[in-house]
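Below, in structure tokens: the form predicted on its own, a single chain.
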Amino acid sequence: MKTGIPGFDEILGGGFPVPTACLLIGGPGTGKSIFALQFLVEGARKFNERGLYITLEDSADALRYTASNLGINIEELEKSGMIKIVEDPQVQNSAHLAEFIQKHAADCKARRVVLDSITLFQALQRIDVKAMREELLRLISKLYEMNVVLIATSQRGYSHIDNIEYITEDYLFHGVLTLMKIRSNATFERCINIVKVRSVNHSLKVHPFKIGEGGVTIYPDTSPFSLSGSNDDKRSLG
């Protein structure tokens, strides 16, 4: 499945494999939810494939209102059924929110699903990390009988480039991209990072993209300003 986002998916050897369950992991203002968003915007419009947004913490008014302001027209998306977006599930446990996203991506017949974020599954489990494990499982295994691409977002933060560390969900996705900004002296510069991506020939470089007119746009053939430098302040992260 190509993503349609714009250099992205030279970067990823083509696109994701059909099905997979992705996790976006990175810090506050990385971009994730645009990231996820676009991914829902790009499927709809280049390849007619519908796309189901749950959101955990935003409401979709907020989505819209960042969408419009990025020049992407998501009120027509719904209205067309491409993409549907639902807000506060209101589930007593991470066994039900699995159940209402299966659902949901049933009644729209969603070929791209978005689960942003999965830091309020986690609460869900009260710090159950076995808990979490299991009922993690369990959504991506009936995600991936259901053949979609779910995109699944990640608070998290770094405090440098050299030293990330990696917990237990991290390591049940099929893949895992890692947004961030890197500081190099007075401004900071956004980047993504392929982590994995299971059965994909991808890129293993750190590259540069922006936010701007239309959502991300990704530098396949750039490297980063922020680390052309040998200077550790250089890879000090936002």
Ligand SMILES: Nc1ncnc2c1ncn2[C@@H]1O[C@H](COP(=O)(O)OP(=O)(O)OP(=O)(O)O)[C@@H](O)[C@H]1O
Second form
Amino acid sequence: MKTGIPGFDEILGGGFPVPTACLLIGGPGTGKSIFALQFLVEGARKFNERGLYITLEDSADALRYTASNLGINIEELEKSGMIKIVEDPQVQNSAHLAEFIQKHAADCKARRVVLDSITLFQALQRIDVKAMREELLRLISKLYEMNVVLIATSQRGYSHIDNIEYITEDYLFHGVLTLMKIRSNATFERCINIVKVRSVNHSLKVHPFKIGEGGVTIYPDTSPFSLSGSNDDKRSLG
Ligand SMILES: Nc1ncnc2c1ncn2[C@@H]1O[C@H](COP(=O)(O)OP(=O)(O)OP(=O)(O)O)[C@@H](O)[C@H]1O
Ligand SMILES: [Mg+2]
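Any chance you could show the form predicted together with the ligand after that form predicted on its own?
First the chain shown before, then all remaining chains and molecules of the complex.
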């Protein structure tokens, strides 16, 4: 499945196998929600694939506001049934994440599913590592029935790019992407790295990306900081 996110399919080696459960990890403001939303928007616009966004973080309205500031008319895609945003508080009472997602994905015939975030799900359920692992394994086995690509966001800050500590759930998912901000002198640059996507010959490089009109743009052939030659660039990345 091509994602349609500019530059991303190139570093992914073409696209995701279906099904894939992919974890998108990063610190606050690294672009997790925007990347995940754009995955659905590009799917709807470019490939006529329906998407489901389960948000446990922001309200649906906050997500619509973010989208409209990026020039994305999410309401139009909602009206046409191509994207469904669910902020169902029921998930807070249901330890059964797999069934919750399966039901909603079937209702809207989704081929792409976003769960934002898995960290909050775990916190809301107050479930321990073992129970979470079992729940994730159930969810991932159900994906084969659903035949969807799932992107789940995970809140994780790391002090240094070489110093990311991976945890249990990272090993369960088929794919792991990290979003980060790398500092050089007095400026930061947004970067993405594909840690793994099973069965795929993906890039192992750290690639710069920007957030702007339309969402995320990844630069497959550019090294970090080679874009930020001018002061204007440096300000926009900060
Ligand atoms: N319209 C815009 N134009 C340019 N950059 C934007 C725009 N909207 C948001 N951003 C950038 O995106 C960041 C937020 O991205 P996003 O909400 O996807 O992050 P996140 O990783 O989901 O954060 P959190 O962990 O807090 O949920 C903002 O801090 C800002 O830098
Ligand atoms: Mg977010």
